[in-house]
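Take a look at this single chain, the form predicted alone, given in structure tokens.
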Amino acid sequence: MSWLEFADVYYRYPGQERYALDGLTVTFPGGENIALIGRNGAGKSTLFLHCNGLYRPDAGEVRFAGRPLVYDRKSLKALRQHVGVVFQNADEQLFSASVAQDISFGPFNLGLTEPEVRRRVRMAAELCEVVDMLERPTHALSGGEKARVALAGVLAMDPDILISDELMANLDPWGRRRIFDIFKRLHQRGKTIVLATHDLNVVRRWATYVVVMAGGRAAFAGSPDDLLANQAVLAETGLAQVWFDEI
């Protein structure tokens, strides 16, 4: 199963004098439901940002399967055949002028033929229950409509890894739950998802691995159960009190 890896990772935005990524060091093992919790601020979204090459450590090493990243072209564009990336705000990968042009811009961007584009654009349109918008306006959808088509342009790639950064956050419990039902069907498939959450309802029910950030940093690794034993990250990360406050 592929995997991802973070080896003493250093990044800093252009600018700032605090590090994003501050000796991260993490594996996000493969075939895994993943939590990515942690204050706002604490490298989430850089993290992510640097899992399909989007963005290049000052520092250290990101590995996808046991093998450094290659920030050429050609390395780029297969490692994002592996690794797909959904951000929160769908609109942020909407651009196209319908839905069915929009999930087949990945697959035709790698070079495949129509007939195997409309393949995977079909098999993303059903998985993410969006078939009947396919020739729809992406800028007529609602915002759990454009979350599911951004999800499915990403799954038309068909990755191992999904990495998807508060995808839900503005989503309404039914959409939320059409979202899951999706993860449900992917981890079935043997897919590893990567979620950012801020919802610790979310660690404790659907994750089997849970990464905390804290100050750029991995601050603990593991097991849902494992994490709320360890009394010191929680109290570390500030954890402690928001998850028993909302039990």
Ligand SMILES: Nc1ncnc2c1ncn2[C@@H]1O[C@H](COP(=O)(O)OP(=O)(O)O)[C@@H](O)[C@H]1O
Second form
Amino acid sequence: MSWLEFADVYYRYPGQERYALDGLTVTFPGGENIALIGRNGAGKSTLFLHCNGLYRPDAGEVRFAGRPLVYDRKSLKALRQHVGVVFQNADEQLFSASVAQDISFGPFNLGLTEPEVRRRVRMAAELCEVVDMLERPTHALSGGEKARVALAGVLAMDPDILISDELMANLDPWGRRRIFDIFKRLHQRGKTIVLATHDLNVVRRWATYVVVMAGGRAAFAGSPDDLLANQAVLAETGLAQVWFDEI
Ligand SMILES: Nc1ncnc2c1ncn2[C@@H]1O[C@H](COP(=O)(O)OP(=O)(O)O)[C@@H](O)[C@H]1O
Ligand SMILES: [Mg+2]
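Alt. form predicted in complex with the named molecule, vs. the form predicted alone above:
The next block holds the full complex; its first chain is the one shown before.
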């Protein structure tokens, strides 16, 4: 099982005064369902962009399975077979003419043989229940279908760690349900899943581990029960107010 670690990571966007990651130290343990929570601007998306080496820290280290990331092309290509990231807007991740082409893009770029690419596409399409839309153009899909196709494209790389940045924010409850069904199957296969979410129910009922981001750092990392019992962290991060206050 694979895990990811951030060790005292700093990252500042060009021209910005504040650090988006401001001394972030946190571990995402292997095989867990991990919920990443924190208000807008806390640094969740910036963290995700570091997980597969798309961004590089100004200082500090990101480690995969104990080894620091190496930022040359070859190493990053190898890393991305282990760490798959689905970004916030699934739409932006789809750019091919057909669903099948889109899902095969990743494995094809790995230089796999054609039968192996087809096998991977089939596997991912079945897992994400998009087999019946493989020949359809991606622009003609519903939001839920697009999300599942984006997920299939990443899963076709067969990563150990799946990182998903608010994939479900725009989906209806039925669409969300189907994504969690996919996550359940991945969890059974020993995969590590990291999901950015604002939903307390996801924390309570799905997560086995929670990381709370605040101001570019991890304010908490641990079990959902420990978080819900930690009055100090709940107060300090404003979570108590948004989760438990009556309207
Ligand atoms: N492309 C960007 N250019 C400049 N600043 C950015 C950019 N993206 C994010 N930021 C800033 O970095 C901080 C962290 O943002 P982000 O990682 O998107 O947080 P979250 O995903 O938790 O909402 C915020 O202060 C945000 O304004
Ligand atoms: Mg974000």
